[in-house]
Each structure stands twice: as C-alpha cells, then as structure tokens.
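Take a look at this single chain, the form predicted alone, given in structure tokens.
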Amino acid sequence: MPQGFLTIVLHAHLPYVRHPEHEYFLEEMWYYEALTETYIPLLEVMERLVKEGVDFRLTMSLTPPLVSMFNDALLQDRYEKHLNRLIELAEKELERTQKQPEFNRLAQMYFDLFHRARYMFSQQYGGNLVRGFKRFQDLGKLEIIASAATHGFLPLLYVNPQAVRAQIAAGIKSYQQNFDRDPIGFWLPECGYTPGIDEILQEFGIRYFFTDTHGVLYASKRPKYGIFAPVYCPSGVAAFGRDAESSKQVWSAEEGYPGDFDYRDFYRDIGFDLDLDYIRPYIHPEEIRIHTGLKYYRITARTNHKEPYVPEWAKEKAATHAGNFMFNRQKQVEWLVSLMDRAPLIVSPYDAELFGHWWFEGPQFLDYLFRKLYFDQNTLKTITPSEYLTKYPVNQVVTPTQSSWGNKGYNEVWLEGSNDWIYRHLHKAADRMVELATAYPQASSLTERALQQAARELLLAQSSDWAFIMKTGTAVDYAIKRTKEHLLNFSRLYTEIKENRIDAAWLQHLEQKNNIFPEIDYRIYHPDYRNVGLTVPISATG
C-alpha cells in the first residue's frame, strides 16, 4: 500500500484553426507541431509502457478543439502532405550534412521521428488521434477529462451565466460523441473558477475539477489538508488544487528541468539558419521563416553560442531529472502522511505542450518517470482524481475563491488593456444569443441552420486563447482578426434570423469554413433548456 499518490494532469488544448479557403495557411502550423512533437510523442509513451507491462495513470484534457481538429478530414490530409515534407526535407539534410558528423546523426534522428510519426498517424491511428488516446482510457491508464466548447475563460463569461452553460453543454456533449461515455472531471480552461460555475458543472453530472493552489488554500472555509486532498463544493463538486512545487519544477524554463544545458533549443531551427534558396520549400509560400522543427543544437547556457546536441546527453538528463522528480515526491509524501488521516495526494497540472514541443526531452522524461515510480519504489503511486474520490469519498466542504493559473493568479491576463475592449462585445453577442434561443424554441430548415451557426460563432469568438495572444503579442493581428470576424458574422446572422431574410449562401459558406461542433444545438443557450425538447448531454438528464 503507497504512503501517497501523484495525480500527473496534462492539459491539451489548441484554438480551432482550421483556414480552407486558403491553402497554406501559417497558423494552421500550430497544430501540426503539435501533432508532431507533441501528441503523437505522448502516445507513443504510453503504447510502449502498456506493451512493455508498466503501470501508470495519467490525467488529459482533449478540449472540443483540438478533437475537433483530430477528426477534420481536411487537416488530417494536410498534416499528412505536412509529414511528407518534412521527411523529404530530413532526406536532404542527411545528404547535405554528409561531411558534418555531429549534425548528420541528427538528421538521422529527425528522418527516423517523422517517419514513425507518419506510420502512427496513418497506418496505427487511422489519421485520426482520437483513437488512440481513448483506447488508453478504454484500458484504464488514462482518464481523459472534459472542458469547455472553445476554451473560454469562464469567469469573465459568468456576467451571463448562460453562456458560461453553454460552453459546458457544448464541451460535454463534444466528449460524449467522441469518447462514448460520460465524462467525470472537468478542466477549466485556464483553471479559470468563480463561485457559482462548480453549480453548473454539477448540473451536468461532473464531479470534479481542478484550480490554481491559492483557489483551494484561500477558501472559505481554510481546508485542513491545504492542497493534498481534494475539497467539496457546497454543490457536491470536487476541487482539486495544484501542488506549486511539482509543478514548478518541470515547466520553469529558469528554474526548472527544461533550461537544462543539455537539453535542445527550441529556438535555433534551420528554417532561420540555412540559406533561402535551400530552405524556400519548407517555409512559408511568401518566404516567410518559419520552424521547420529540425533543431541541431542545445540549450548550451545563456549566450549566443550553441553546442550541438547530443541526444545521448540530454536522455541521460531526462532520466536524472525524472529519479529527482521522483525523490522530491517521495520526501513530500513522507512528511504529510504524518499530518494526514489519509494518504496525500500530490496533484501536477501541466500545458501538454510542454512536454515535446516546448521540451522536446518531455515525454521522454514522463517515460523514465513512470517506469521508476513503478519499479524502483513503494512510496507513491500514480492516481486519477476518479481513483482518489472512490478511495476517500468523505472530504471537507468548502468555498474555493475565484483564481486562475495565470500570471498573478487570477484574470489579468484576460482582462487588460490590450484585451479588454472584446468583452462589451462578447456579453452583447452572448444576451442576444440567449435572446434569438428564447425566441426561436423551436425552430426549423434554413432558421435552424442559422441560429446553430449562430451559436458557432459566438463559441468560437469567445475563445480565452485570442485574449492571451493579444496580451503576449506573439500573433495579435490574428487574434484580433478572428475575434472580429466571428463577432461579425455572429451579428449578421442574429439580423438576418430577426428580419427573416437569411442569406443561405453565405449561411452554407460559414458552415463549411467554421464547422466545429456539427451537431450543436442551439437551445444550449434557452433559460429553459430542460423543457424545450433539447437533447441535452446525458449526465444533465439524470
């Protein structure tokens, strides 16, 4: 029996960009990074500590999203044609990097990763991620969580608690359709939480979910265990709050295991080294430098100059640091079973991202962590929240406070000055949203299709993700763009739906260019969606 378990949480989540009108489009490029240092890595991990026997439990959020990019056919073509590029780009690189040993083993490295990630994605998973990551909650080693239709960051939505209902409606039914069950936690995107949404979360049959440390510790009432056990809502939903230590650890850039000397730069790509001519194929059509993801050097220390990398180096690094992950759990956990009547549990929340395209050693990391925790000690176990719940089912009841896992802690990052104009725009859209389902209970033909369309648009400009990017400033004239352009076409269709005079054309162009959530119901957004005939997600019906 462990003295304490570690709940490890990856948060998965991209904006739903998805540009058919044109055919190179430079953001669609996040997700097929992702997919390639990230996603495909991950399962890969846990494909070979399930064939190889080693037991673990990890915790994801797939938000609606990112698994509505997983099943578009179109980006699964691109990013297959994405694939074939990047491996004749590696096969050009072995050849020119011939008479360079230390740069043509790693061109050897990266023409070996594209081609597994081209075998997974096409031959293993059919081209579509879902499958594989749902058959490892089909075999009980991770527990996929949901989260809200587009990542909007609730507690700034809450001044119409109906919308906040929809994002979560949405977000469920999104999980039932691709994962054929209900889901049972929750992630708020953000961990963004304000006092009444764990009302609407258990609404929907969620039992639990996650805040920042300060939203459990500074809680009305103080709880006992601080952060190493779950609370309850006065609503019955589990908070779980997150361990500062643990999590610090890994994603600090400055104090934690990525800065490492030894591990790869993310910054020095060849797609910004090699000469135009060479490198024009594989950038961007209007010759625009982009990451091809073929990086050749280390962190090396804080200059200018770079060291090759080694990989052998930086695998001997991520299994050091994984065995003092480890050892920094176990002495936690060896120091609160003594004030506990339970054992401790150790929850690490993270951005999936992380580990393989920001830290390319991540999921190498995770690898070696789980197979240590499982062979080389008795002291902790890895746990899903679900597992910790039905293990200990009685836990104080108290109010957790409004917090999020942003700079500061709370909404800053979302609400400043160079974001705060959305949101006058945001709850107008929101009211009238309500208004046109209130309306229109139960609509038909072209009506139907607009007002679902409506509900699209609306979903997809409340996304927290362009309010970060305009506070970042790393894509602001995208971010501005998509907020505006969803807003616009969100106010045309509540005209056209009120004046009865809806254009079809454009209607049909919109669903087809923005076609998240195909089965969304409008209704989502009634006051009384109980009782206008909506099939609303199962777990609200209980």
Contents of the next structure:
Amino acid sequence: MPQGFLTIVLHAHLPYVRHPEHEYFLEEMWYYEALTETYIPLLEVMERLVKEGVDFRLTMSLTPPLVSMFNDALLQDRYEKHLNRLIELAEKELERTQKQPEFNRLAQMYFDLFHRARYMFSQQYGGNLVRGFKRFQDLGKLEIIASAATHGFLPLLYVNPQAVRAQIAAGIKSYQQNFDRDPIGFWLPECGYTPGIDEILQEFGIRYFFTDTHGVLYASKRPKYGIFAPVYCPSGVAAFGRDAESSKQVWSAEEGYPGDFDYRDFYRDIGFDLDLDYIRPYIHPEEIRIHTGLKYYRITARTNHKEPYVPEWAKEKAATHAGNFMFNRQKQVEWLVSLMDRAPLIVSPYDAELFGHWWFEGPQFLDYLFRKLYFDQNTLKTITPSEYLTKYPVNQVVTPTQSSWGNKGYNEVWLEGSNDWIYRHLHKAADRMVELATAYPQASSLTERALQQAARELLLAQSSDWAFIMKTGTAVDYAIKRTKEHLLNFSRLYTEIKENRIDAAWLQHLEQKNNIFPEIDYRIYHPDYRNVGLTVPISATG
Amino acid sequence: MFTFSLIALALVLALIILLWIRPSKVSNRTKWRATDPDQSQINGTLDTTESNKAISSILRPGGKPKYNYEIGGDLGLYTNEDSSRQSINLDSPTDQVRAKFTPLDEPDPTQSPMAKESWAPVTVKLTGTTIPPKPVQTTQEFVPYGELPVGYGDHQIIALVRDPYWLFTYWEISSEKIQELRRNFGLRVWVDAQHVLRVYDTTDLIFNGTNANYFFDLLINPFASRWHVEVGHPNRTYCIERGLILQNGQYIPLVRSNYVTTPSDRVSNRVDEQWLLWSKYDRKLYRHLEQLPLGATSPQFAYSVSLAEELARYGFGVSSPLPHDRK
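Could you output the structure for the form predicted in complex with the partner chain, given that the previous block was the form predicted alone?
Now the full complex is given, and it begins with the chain already shown.
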C-alpha cells in the first residue's frame, strides 16, 4: 500500500489554426510541430510502457480544437506531406554533414525520428491520433478529461452564464463523440475558475476539475489538507489544487529541469542557421525563416555560445531528473503523511507541449519517471483523480477562490491594456447568440445552418489564445485578425438571420473554412436548453 | 510580350484600386484634415451615411500610425487604436470636431487620464456629396473584414474582476440618454460636467443606490469607454456607476453595472468545525503552504534535497541552472 499518490496531468491544447485558404500557413505549423515533437512522442512513451508491462496512470485533457484538428482530413493530408518534406530535408542533411560526425549523427537521429513519426501517424493510427489516445484510455492507463469548446477563459465570459454553459456543453459533446463515453473530469482553460462555474459543470455530470494552488488553498472555509486532498464545491463537484512545488521543479525555464545545459537548445535551428539557397524549400515560401525542427545544439551555457548536442548526455540527464523528481515527491509524501490522517495526493499539471516541444527530452523524462515509480519504490503511486475520489469519496466542502494559473494567479493576463478591448464585443456577441437561440428555437434548413455557424464563430472568437497572444506580443496581428474575423462573421450572420436574407454562398464558404464542431447545436444557447430538443442528449445529473 | 503583360497588370491593378476606393453606399462624405504633434498632416473622411452615423478613415503620410487618433464630436468618439477605420456615432453631421493624439508607445491610455495627449481642432467642411451606390457585390472572394464597431448603441456598463485589487469596466451611453440630459440640463451639459466612475462597495448588502458601505469617484476622460479601476481590497463586492457631476455639484448617474466580487489573496481565516482539527499538524501544514510564493521563484523546503546534491551523488558535473546551486 503506497503512502501517497501522484497525479500527473498534461493539458494538451492548440488553438484552431486550420487554414484551407492557403497552401502554406505559418500558424498551421504550430500544429505540425506539436504533432512531431509532443503528441507522437507521448504516444510512443505510452506504447513502450504498456508493451513492457509498466503500470502507470496519466491524466490528459485534449481540447476540442486539438481533437478537431486530429480528425481533420485536410490537416492529416497536409501533415503527412509536411513529414515527407522533413524526411527529405533530413536526407539532405545526412549528405551535407558527412564530414562532420558530431552533426551527422544528429541528422541521423532526426531522420529516424521523422520516419518513426510517419510510421506511427500513418500506419499505427491511420492518420488520426485520437485513436492512439483513446486506446490508452480504454486500457485504463490514461484518463482523458474534457475541456471547454475553444479554450474560452470562462471567468471573463461569465457575465453571461449561458456563454460559459455553451463552452462547457460543446466541449463535453465533442468529448462524447470522440471518446465514446461521458467525461468524468474537466480542464478549465488556464485553470480559470470563478464560483458558479462548478454549478454548470455539475449540470453536465462532471465530477472534478483543477485549480491553481491558491484556488483551493485560499478557499473559504480553510481546507484542512491544504492542496494535498481534493475539496468539494458546494455544488458537489471536486476541485483538485495544483502542487506548487512539483510544478515549479519542472516548469520554470530559469530554474527547472528543462534549462539544463545538456538538454537540446530550442532556438538554434537549421531553418535559421543554414544558407538561404539550401534551406529555401523547407521554410516559408516568402523566404521567412522558420523552425524546421532540426536543431543541433545543446543549451551549453547561459550565453549564445552553443556546443553540439550529445543525445547520450541528455538521456542520462533526463533519467537523473526523473530520479530527482521522484525522490522529492517521496520526501514530500513522507513528510505529509506525518501530518495527515489519510494518504496525501500530489497534483502536478503541466502544459503537454512543454514535453517535447519546449523540452525536447520531456517525453524521455516521463518515460523514466513512470518506470522508476513502478519498479524502484513503494512510497507513492500514480493515480487518476477519479480513482482517488473512489478511494476517498468523503471530502471537505468549501468554496474555492476565483483564480487561474496565469501570471499573478488571477485574470490579468487576459484582461490588460493589450486585450481588454475584446470583451465588449465578445459579451455582445454572446448576448446576441442567446437572443437568436431564443427567437429561433426550432429553426430548419438555411436558418438552422446559419445559426450553427454563428455559434461556431462565437466559440472561435472566445479562444483565450487570442487574448494571450495579444499580451505576449508574439503573433499579435494574427490574434487580432482572428478575433475580428470571427466576431465580424458572427455579426454578419446575426444580421442576415434577423433580416431573413441569408447569403447561402457565403454561409457555405464559412462552413468549409471554419468547420470546427460539425455536430454543434446552437440550441445550447437557449436559456431553457433542456426543453428545446438538443439533438444529442447530454448526460445531466442535475 | 513583356510590355503587354505590364499593361495588362497595370489595368488589373487599376481595376482593383477602383473597386477598392468605391464607397459601398449612398454617402455624405466629409473631408477633414488636422496636424498631429509631429506636424504631419493627417487626412480623413467622415462618411455620414445616416444622420447619426459616421465612418471615418485616417491616412497618415509615411505608413504606420504613430498616435492613437481619437476624432470626437461633441457626442461621438472615433478612435483608431485598434484599426484605421471605425464607425462613430454623431448626433448630427457637425462641423465641431476635435482630434486627440495619444502617442502609441503609451502602454495603456485608459489607466492614466493624464496620459501624454494633445487636442487639436479639426476643420470639417460639410460638402454633402452624394455618391451613387455600388452594385451588389458578387465576388466569391469573401474578404468582408471591416472593423468592429466602437459601440452597439446600447446603454450599459459592465464590470469584470481583474485580480484581488483591480476591476475593469467598459460602458456605452446611448444617444437617447444624452438627448435627455441635454433637455434637462442644457445643451452644454456633456461638455461642462465632470465625468466620473462612482465605485460602490456593496459587500454583504442589497444595494438600493444609497446604502453602500462606501463609495469613491474616479475622474475620467469624457471620451473614454473603458477603464481599469483600483479598488484595493480582496473579498469585497462592488458595482460601478458611470455618472456626471454638474457644475453645481449635483451627481447624475447615467448607468449602473453588474456586481462583482474580488477574489481572496490569502488563506481564509474561517475554519471548518466539521473538518477541524485545527491541530498542531494542521498548523504545521499551513506554515509550510504559506511559504509558497505564488508566481515567484521555486520554493525551498526542509525535505527537498537539492538537485545539485543529487547530481553530485550520481557523479555528474553540476551545470544545471537550478536555484539550489545558488544557495
């Protein structure tokens, strides 16, 4: 019997960046990079662990935009072409680096890695990674949880609770369609919580969600076990608070494991380093240099001086870091056991993309960590939140505090000088969507299609990614364009529906372009949504 | 052949430009110009399709705008802070328009009403030219992206929580309300009054407009439509009123917001008797937890073995930039 439990949560999300209108689209590359560097390697780790009989538990949220992109035939086709280009580039690199053994072996590493990715993607999962993740859920190793439809930052949409309800309902519906079951847990985008959101989760049969440390720690009343056990909201939905220490140990780019000098450097990429004539076919057609994914250097030092990457050293370091992580969790559990009258739970949530994309060796780290936990010790055991709740169904009832895992812990990241202007429009559009759903509860044919598309455009405009990008200042124009585009599409649909003059050609164009949630039902915006015949019943316990 | 393609290209370009500049509706277009603080002439066109709506575009020579241009009538507000083309509400076509310039490097003009900004009169000549309507667009290109409206003709104010100490609010005052004010308090009321946000603390009470725990006023820019408000207290409930203070001191509320409650910024004092055992164990646990600096550097605890020590044990050179080796 272990003394304590560890829940590792990976939050997998990307905004919906499908751009059929262009053959090549810079932001679409975010998705391809994530597939090659994070999602396929994570599946590979799980395949290996299962094959070698290592019992483990992992919890993952796969957001609806990401799952929609996994499912999308156009993107599947494009990703395969993308991988073929990478393989071709790696072949050329093998040639070019023939006389430089320290780089040649790295070219070989990427050549193998891309080949393996293509095999897993095309052969093993038939082009759709949903199958991969679903397989591990069905095996009982992975608990996949639902998330909001488009990663809307719910505390700032809550002025119209119907908008939050629709984000949650559409997210759950997407989950049911993809994973053939009802979700038990829910990832609140950015851990954004405000009291009342739990009541909506409860309406849809959700049993738990996560908050940042202070969401639970600052709850009223004071939670007896701090963040080392879940609490129940007054609605009966459980909240699990993030363990700050284990998060920081991995997360922080400055102090965490990923900054180790032996690990691969993220920024040095042949897309920037090599001659334009040579690299031209593999970068943006307008000769904008981009990350190709072939990176040959290790972090080396805190300076710009970089030495070639040595995979063996990095692998050793990943094993050491996994051992250190486990050791500190053991010590943490041993200390907590002396204070608590039940087995403590340590909840460690991370952005999935940290593992592989930002921290190249991250998937290796997880592989080692799960092995060490399984073979080397008995102090703690990995567990899913639903398993923990089954073990400990009685928990304290408190009200968590409004919080997020963004910088400073509240709403400021998504509500500051660069992005505060969006809320006037997002709120207005949500009010108008409720108005439309109320006025046309039983629409059919063209009007129904226009209403469905209006709901899609509204959801897409609500992605927290746009506000976040505006704040971080990296692809601001794109984020502003997407916000405006979806809002303007929505406004035009609103006017056309109200004035009964829907432009069928334009509607069809939008349906093809912004095709997320093919099965959406706009009636979720109806204030009395339960009684207007939603086409897919939602598992409500409330 | 080459010349021919050039000519063809020029023709296509000309056609595109022609299509581009043709206005879409019957319009009263009014040209205006002003001088910005850099002495650059900026030009624009007020496009008053209906009597109380106007669209304006701004052109500044030399490409990118260096300022936020707000072109305000005595009622309306035009701003290009998000774009170069937006609609404004004007009471009627007017020739009394002013332009405000706020340097774009000002990070958040709504936070400080005294931001570096300057006003300049804009000469507007009402020409009332009527331009024939453009034929219905039949293109399959679908590039409809114009700009978001500045407002929606609503009369409302919305408050949002930013963190335990700050709120954010945005609002819109309807032209009907302003007409009503003018009828009751004279035509110059909007110009002469002080513009305020009145912030009420309504924690634990049913607010009736006069029974707040306390309130304070923030003087704001009359053309502003959003503001970050420092309230300074976690766990309190607030609502915000947009109002005017007349020259005689009378306060006129225009519109009142929803209620919002600031989140907690510390561990609660309230202890649960059913889950009590506020024992030495719990105290120890909380002493530990309260050390956690949220969003700050990695915490250090008694039981954490530093990675540096671990690595030393495994015989690795310590190259890792961890906090431990800075002890």
